[in-house]
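As structure tokens, one chain now follows by itself in the form predicted on its own.
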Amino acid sequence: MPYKMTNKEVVLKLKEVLAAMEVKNLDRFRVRAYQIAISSIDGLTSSVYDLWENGKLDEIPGVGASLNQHLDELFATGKAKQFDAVMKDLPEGMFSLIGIRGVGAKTAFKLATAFKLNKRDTAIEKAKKAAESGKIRVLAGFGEKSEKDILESIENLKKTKQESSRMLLYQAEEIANRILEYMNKFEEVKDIKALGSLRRRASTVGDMDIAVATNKPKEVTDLFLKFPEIDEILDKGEKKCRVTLKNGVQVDFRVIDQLSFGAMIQYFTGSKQHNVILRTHALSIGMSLSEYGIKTGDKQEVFSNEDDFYKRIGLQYIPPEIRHGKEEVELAARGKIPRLVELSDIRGDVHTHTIASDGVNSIKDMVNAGIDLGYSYIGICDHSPSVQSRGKYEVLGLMQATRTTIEQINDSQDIIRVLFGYEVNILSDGTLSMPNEMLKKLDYCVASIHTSFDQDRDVVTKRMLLTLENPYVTVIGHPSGRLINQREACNLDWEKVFESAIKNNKILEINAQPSRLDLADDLVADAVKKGIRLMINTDAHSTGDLKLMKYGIDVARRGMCTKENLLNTLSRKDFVDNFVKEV
């Protein structure tokens, strides 16, 4: 009998095997293969179990013949002999500690060995008690700070797990697109939209809401219930049904007639606070709102589109991205909602990586991809080579070789201007990983925090301020350092950071990587009000990543950005004049 496992369960099992490999110092190529497979499966929006049933495991990046065989055994029997062999002789409790933020495989092994954590179900509680009693700090390789960090991570573990249950925006979008593509095949479907936090383009999405306009509600509901990814029907009524998909995502599916579709999609787009403020506004002018329309006295008006719905209550149309329940209704009442930035406004991307660091494509490949997107400029911005390990003259040679390649591309065409920059690390003391004498040879510099994210507020803020004061830094990359569902943002004093950015004329990045989306939209909104220079970059590590720009646009729109707030909406000449460093 097959053992049905969710994607999360498979990822957890592979992470445990990977941890065992790292503790036992097994072949690094094998370790890397498992890391790629874990990342691929973790990002799937379809069921890995379904792929196994259909003999398609080899379509998952990183799942080669060997791992394919082990997963086949896992799904068929509930166990994989090779997995068990790798994990043999290791204390069981270490695997419970792997999920704690900041605790890697070898740290988990040390703790489990030191405190005899041989049972999974008691390991975390015993580790917590050891930290509370000061027993971790005395272990070799630990200290008072690491003990405190472990204790805080354990205490925040429940919260972290709750946050991690929400999908990244791109994952939710992929699932919704499959549902919409399936439903749009049927002529009974006159219009269909994904609603809720997905339509508001929030960074994470929980359950999914789908609304359909139709004159045949029963037929359309029955068609939806035949969607092949549905695992279980939780509830079914005349105008609504609720299902769970095979990947564990819950979907609420609603149908309504075409004439009322506008009111329904407004109501279920939310947010709740936006709807509360909207209803309060409507009541003040003698109207009441619902998913079915607008009521004045005993008269019910229906609306097929949202524009007319908002107009009827005296408001400018409010884009879904800014329906936060903050100031949008007040602005709409005064006709002051600006034209928000759109993807078509973007003229270039300057945070891109190539095979010179951790990217997978060449400079030429990235430039050609930029041309295909209609860009006027693109910046090649690899991680800076290490002067400490390579030596000054080798690094200067690498820089000159890159400069020559870029100049040759620029001389050979006039479609796109290629710029030369580096992404440099902001070290724990606020210095940069590349000396100023080298930075001044670049067109620009993106400075980013990649380590020591958990420094206290004063220390990490001072670190950022030192960077903002450096005359050779152009952009602060992914400024808060957050990884959604994985790592919290640095505890920066944003008022001080914003003040310094203004004073030193620095640009803050909105990083479009779906796991970053950093700056977050609330900080973007604050930065816009203060007049801070912003730009959206993809942090692309491949040509395909350049298409992630749309997720940065989502963040910018949620932060009320217009094209005027973003530097990379400028024409080529204006951008180069405002961006390329001349110190």
The other form holds:
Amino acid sequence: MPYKMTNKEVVLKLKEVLAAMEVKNLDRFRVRAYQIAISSIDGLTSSVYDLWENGKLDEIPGVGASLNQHLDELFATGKAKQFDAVMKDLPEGMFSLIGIRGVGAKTAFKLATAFKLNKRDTAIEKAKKAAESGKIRVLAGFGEKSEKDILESIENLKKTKQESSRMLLYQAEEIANRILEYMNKFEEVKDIKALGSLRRRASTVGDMDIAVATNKPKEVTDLFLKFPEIDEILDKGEKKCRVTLKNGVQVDFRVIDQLSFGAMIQYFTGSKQHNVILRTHALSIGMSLSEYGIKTGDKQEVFSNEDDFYKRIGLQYIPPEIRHGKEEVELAARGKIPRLVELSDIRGDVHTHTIASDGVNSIKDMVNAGIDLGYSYIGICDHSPSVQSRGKYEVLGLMQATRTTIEQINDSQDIIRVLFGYEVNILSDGTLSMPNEMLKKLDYCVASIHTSFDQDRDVVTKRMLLTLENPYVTVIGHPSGRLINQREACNLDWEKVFESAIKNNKILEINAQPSRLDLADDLVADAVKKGIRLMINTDAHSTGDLKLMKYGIDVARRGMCTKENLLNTLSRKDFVDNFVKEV
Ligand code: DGT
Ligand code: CA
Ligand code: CA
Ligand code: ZN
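I've shown you the form predicted on its own. Could you give me the structure of the form predicted in complex with 2'-deoxyguanosine-5'-triphosphate?
Up next: the whole complex, starting with the chain shown before.
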């Protein structure tokens, strides 16, 4: 079975090949071509692997015929002969070193050769020891300063590795689905659920927690231990075990009889903090909780479902997404948990890209996909064309052409209303990449930060406030600019941002891209309390991306959004009245 490589893994592989090419002084045009392909894949929001499955690798800018062929081989078989040939005869350890800031291919090669770094997993540790004992400074081409820099970079690398070891939610979901599919084939499995942070729909997941209801615990544990993706069994008992999968992910696995399944899934859904508060609440009414049930005095009650468990301790059911260990237990005791927003409440999506900028589908395709999802409105929102490079008249012409296409679609049917917007860049000084006189012609405008993310708090906050004050801005796209595991959020003063959003009646986006999920759930919770207008958009770059909406719903639910908190749950008329600027 081919393994689904992530874009990050593909980029890493290509970077290694590139490093080998550099060390071997191969043809500099080929080196340049790889550099272009790497940065192109790195910036891609859709999965290279998915593109490959759909025969669309050649649509990635910079991926030429030969690289296309190598990637095809890599995805189909897990290996590419050409890549292996280029990397052959080099010390393996150098490939671990190229991830270190400031260490290029040739430096990595020199270090790996000098210290015989032939293994990937020990290379960094050995290089660190060499630096600590002053052995790098004496090598030709190195000095005290470069030795110190290398040591510092290695220390930083360790920190980021620890922080980025959590999976994105959708990755955890894919792994869990494979486990569930495998286990569901066995009739001994009466019920099975993925729990922990995955069930709470957290944006990142540390390890996987799986529970099975069965009357044959030992058999079921043995069946699980034969799951083909298991790499190592870390811990094994009759009713639970812990394993590592080949992709490095750890899985906690438990079995329990059906009658107690409710208490078990409650316990292993967590969060730990939620369970602590729940136990305190239970104690206050003379009950004690465990994964086996509820004890009152000597009497132990079992629960096959979770609803009854919460009911028994006098609480309204608490959806997993809000089991944060904050105010939810107290709210449930007073019956004040609201109905959280659901995917079926969503009526449209207004942050979508087409082939006019960096998307892969046409306006028509996107609209049809919106119709398939049952939407009442969809906004076509490409990156605004550059007035600087194309000139004002060409851009006005493009805008007119898009407007005409959209009007034709709107005139030809009454299922979905298509709106015309642009996503404009918030430049580093807080001005926008398109002048107001042009923004005026749009139905709406999404303004987003795409550069200078690391400005000081005062500067970046001022930049955002200027944007919020612009009368032609409708929505702030992916407001914090974070990329999970890759880029920190901008250092914004959220108090001030929220205050200005209210004053200027602006909408903040919950961007549903799995590596963005921005606003993050805790900020959504604050925004909801302050009455900020919010909406979920997918930032789709293909028709398939429109389905990412559910990850935005997860974030919204974790921030305790009801339908009323999100603009794109409104009916078509109400939405258009509230959203489209008067022209
Ligand atoms: P993760 O894996 O870091 O994304 O986060 P969780 O929430 O999945 O945490 P994990 O895997 O350590 O534990 C899963 C659930 O099991 C946790 O949310 C609550 C329950 N649990 C595990 N260990 C303990 C514990 O020592 N005390 C309590 N009260 N609950 C625990
Ligand atoms: Ca977990
Ligand atoms: Ca766990
Ligand atoms: Zn976008």
